[in-house]
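The chain that follows stands alone, in the form predicted alone, written as C-alpha cells.
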Amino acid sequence: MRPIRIGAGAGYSGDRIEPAVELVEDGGLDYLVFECLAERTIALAQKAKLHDGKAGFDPLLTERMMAVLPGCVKRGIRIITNMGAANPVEAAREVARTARKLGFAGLRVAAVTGDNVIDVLDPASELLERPGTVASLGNRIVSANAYLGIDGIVDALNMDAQVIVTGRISDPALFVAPLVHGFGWRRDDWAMLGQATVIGHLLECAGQVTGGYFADPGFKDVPDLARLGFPIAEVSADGCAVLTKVPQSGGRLTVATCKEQLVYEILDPAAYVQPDVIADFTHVRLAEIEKDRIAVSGGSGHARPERLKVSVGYRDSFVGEGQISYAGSGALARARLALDIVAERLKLTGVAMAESRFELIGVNAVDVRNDTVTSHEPREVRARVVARTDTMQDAVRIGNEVETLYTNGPAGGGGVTKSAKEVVAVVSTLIPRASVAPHVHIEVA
C-alpha cells in the first residue's frame, strides 16, 4: 500500500494562504488539512452567529477555498478543515457555492456537527481551570463545544466527501482521520492512533515545525522565513512517517524544529489526551535521513477517555486600553509620570477595575522582572495602561485618560490609540462521551 500524502494548509486563523497553494500544486497531496479554530475563537464566532444566524465560520474560508480548489479538485486532494468554526452547515454551504462560481458543480461538501453540547451541558459539571461549576457562570454561557475526534471526519469520507468542515474537533484528528479512513486501521488500535497523533501533533500548527516560531539569528538560523514552507507528512500503513516540504520553499525541517513542535502544549507527554486516544509520546524517534526529511516512529498510545474536554464560552468583563509615546531625552521619566498621572485620574474619577496593567513598552511589557534601566536609558517609550472592568462604560475611560495627557500631561506626547471591548473568555469542563454524537450533512455544489 503506497504512503498517504497529508499537508497542513495552515496552522490558525489568520495564517499565510500562498503555503497552501504551493502545496497544492507541488506538493504531490492525497489530503490539504486547515487547522484554523483556537478555543478562544470559536467563543468568538459563536457570537457572531447569535448575531447572524449565516455568520460564525472561519473569516477566510472563501479567500482559502478560491485560492486552493481549483488544484485540488485536478489533482483529487481532498481538503479537511475545522473552519466551520460555530457553523459548519453554512460554511459548507459557503465552500458549496465557491466551487459553483469555480465551475466545479457537483462537488460533495460536507459538514461535521454535533460538537455544540449547549443544550446537554450538566450544570453541575466541575470547571477545569478554576474552581465552581458550569452552573457558577450564569447566564453569561454564550458557548460550549465539546472536542470531537475522528468519527465524523472518517464517516464523511467514506461519503465520498471531496471537502469536510468541521467545528470544534481535536486538532491532531484532523489528520488522523484521513490516515485511518486510507489504511482501514481499527478504532481500538492505541498503538496506531498513538503514533498518528504524533504526526497529526507535529502537522497542526503548519509552519512551526518548518522554522517559524522557531528562528532565533546566531544561534537558530532558519533561511527565507518570508517564504516559510508548509510541511508534508508521508505515512506508511504500518504508521512510521516522514516530514517534508516542498524542496524551493523556504524555512527548514530538522530534528531540533520536530522536537520544539512535538513538546507544544503537552503536559504530560506519557498521557496527551484526546479524544479518540490517550497518545504517549515518550519513545519518539526522530532522524534526519537527509535535508529537510525527518523520519518519525515510536509514538503509542492507551484507551480513549470515556469524556470529552469542552470549552465553554463566556461573557467574563470589559477591558479597556490606551498607549502614548514619548521619545528623546528625559523619555522614560515623561513617560512614568504619564502613568502615574493616569493612575491618579482613574482614581479620582472612581473607575472601578477588577485587574490593570500600567507598563513601559520597551522597558518593562513583557519582562516584568525588570523595571530599572541600568545600561542605557532608552530613546523612546511607550506608555500603556489596560484595565478590566465591570462595564463598558469604565472601559471606554481608560483610553479617555490616556488621550487627554495630549494637553494634561508631560511634554512631548504623541500617536495615542485607545480601545474597549468585551471579553469572552474560555473555561473547560467535561462531558460523558455518550452525550456526544457527530453528524455528518452533505451539500452538492
Given for the second form:
Amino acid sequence: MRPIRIGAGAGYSGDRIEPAVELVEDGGLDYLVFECLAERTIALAQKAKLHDGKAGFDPLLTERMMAVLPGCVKRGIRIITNMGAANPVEAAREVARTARKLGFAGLRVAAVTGDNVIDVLDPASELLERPGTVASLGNRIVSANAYLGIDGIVDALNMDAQVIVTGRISDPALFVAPLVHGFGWRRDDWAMLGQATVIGHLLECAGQVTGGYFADPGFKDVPDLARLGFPIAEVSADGCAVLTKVPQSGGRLTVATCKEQLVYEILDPAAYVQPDVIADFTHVRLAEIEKDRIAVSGGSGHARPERLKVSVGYRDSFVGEGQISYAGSGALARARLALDIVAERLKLTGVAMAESRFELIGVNAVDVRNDTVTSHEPREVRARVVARTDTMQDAVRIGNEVETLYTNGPAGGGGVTKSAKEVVAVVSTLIPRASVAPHVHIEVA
Amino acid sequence: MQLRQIAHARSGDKGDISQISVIAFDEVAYKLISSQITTETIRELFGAVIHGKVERFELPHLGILNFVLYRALSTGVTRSLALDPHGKCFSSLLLEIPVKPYSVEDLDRKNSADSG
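Having seen the form predicted alone, can you show the form predicted in complex with its partner chain?
So here's everything in the complex, that chain up top.
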C-alpha cells in the first residue's frame, strides 16, 4: 500500500494562504487539511451566528477555497477543514457556491455537525478550570461545542466528499481521519491511533514545525521565513511517517523544530487526551533521514476516554483599553505620570473596574515577573491601561481617559489607540460520549 | 552561562494552564538542565503569576523537559487582561536564567553522588 500524503494548509484562522497553494501545486498531496479553529474562535462565531443565521464560519473560507479548489480538483486532492466553526452547514453551502463559480458543478461537499451540544448539556456538569457547574453560568451561555473525533470525517470520506467542513473537532483528528479511512485501521488500535495523533499534532500548527515560531537569530537561524513552506506527512500503512515540505520553500524541518512542536501545548506527554485515543508520546523517535526529511515513529496510546471535552462560551464581562507612547529623555517618568493620572481620573469619575492593569510596554507589560527595575532608560515606552468592567459604557471610558492625555497629560504623548469590547469567554466541561453523535450532511455543487 | 546557550524552549497554553518545554541542544546539555531546572526554578521565576501547582515531565531520549504551570494565565486567553494572554513570551524569559556549566566528568561524579 503506498504512503498517504497529507499537507497542513493552515495553523490558525488568519494564516497565510500562499503556502497552501504551494502544497497543492508541488506537494504531491492526497489530502490538504486546514486547522483554523481556536478555543475561543468558535464562541465568537456562535455569537456572530446569533445575529445572522448564515454567519458563523471562518471569514477566510471563500478566499481559501478560491485559491486551492482548482488545483485540488485537478489533482484529486481532498480537503478537510474545521473552517465550519459554528456553522458547518452554511460553510459547506458556501464551498459549493464557490465551486460552482469556478466551474466545478457536481463537487461533493460534506458538513460534519453534531458538536453543538448546547441543548443536551447537563446543567449539573462541573467546570474543569474552576469551581462551579454549567448552571452557575446562568443565561450567559452562548455556545457549547464538544470536541468530536474522527467518526464524522471518516463517514464523509466514505460518502465520497471531496471537501469536508467541520465545526469543533479535535485538531489531530482532522489528520487521523484520512489515515484511518485510507489504511482501514481499527478504531480500537490504540497504538496506531496514538502514533497517528503524534503525526496530527506535529502538523496541526502548520508552519510551526517547518521553522515558524522557531528562529532566534544567532542561536537558531531559519532561512527565508517570508516564504515559509508548510509541512507534509508521508504516512505508511504501519503508521511511520516522514515529515517534509516542498523543496525550495522557506524554513527548515529539523529534529529540533519537530521537538518544539511535539510537546507544544501538551501537558503529560504520556497521556494526551483525545476523543479517539489517549495518546502516549513517551517513546516517540525523531530522526533526520536527509535535509528537511524527519522520520517520526514510536507514538502509542491507550483506550479512548468515555467523556468528551466541551468548550462552553459565555458572556463574561467588558474590557476597555487605551495606550499612549512617550519617547526621548524622561520618557519613563512621563509614562509613569500618565498611568498615575489615568488611575486617579478613573477614581474621580467613578468608573467601576473589576480588575485592571497599569503597565509600561517595554518595561513590565510582558515580563510578568515582579522585577520591574530597568538598568537603563528606555528610548521609548508605551503606557497601557486595561480594565474589566460590567458595562460597555465603563469599558469605553478606560480608553477615553488615556486619549485625554493628549491635551491634558504629560508632555509629548503620542499614538493613542483605544478599544472596548464584550468578552465572550470559554470554560470547559465534560459530556458523556453517548450524548454526542456526529452527522454528515452533503451539498452538491 | 545562560540556559539559552544550551537549550531552546517554546511555551503554549491550555485554558488557564501555561506549558513550557525546555529542549536541550545535546545530551550533556540535557544532563545539565535535568539536574538544574526544577519546578522550584519555575516558581522562582514565575511565582508572581502562578496560582496553582507546577509539574515537570521528562522525555530523556528526546532531551526534553516539559513544565506545566497551573492557573498561570490570569484565567486564560479568552478573558485575560495581559498583553501576552497566551504566555507565549514565558519561554524566552526562562531561557535567560543562569545554568552552572559543570564539565561532563563533574556531572557524572555529581549524578553518581546524588544517586548514591
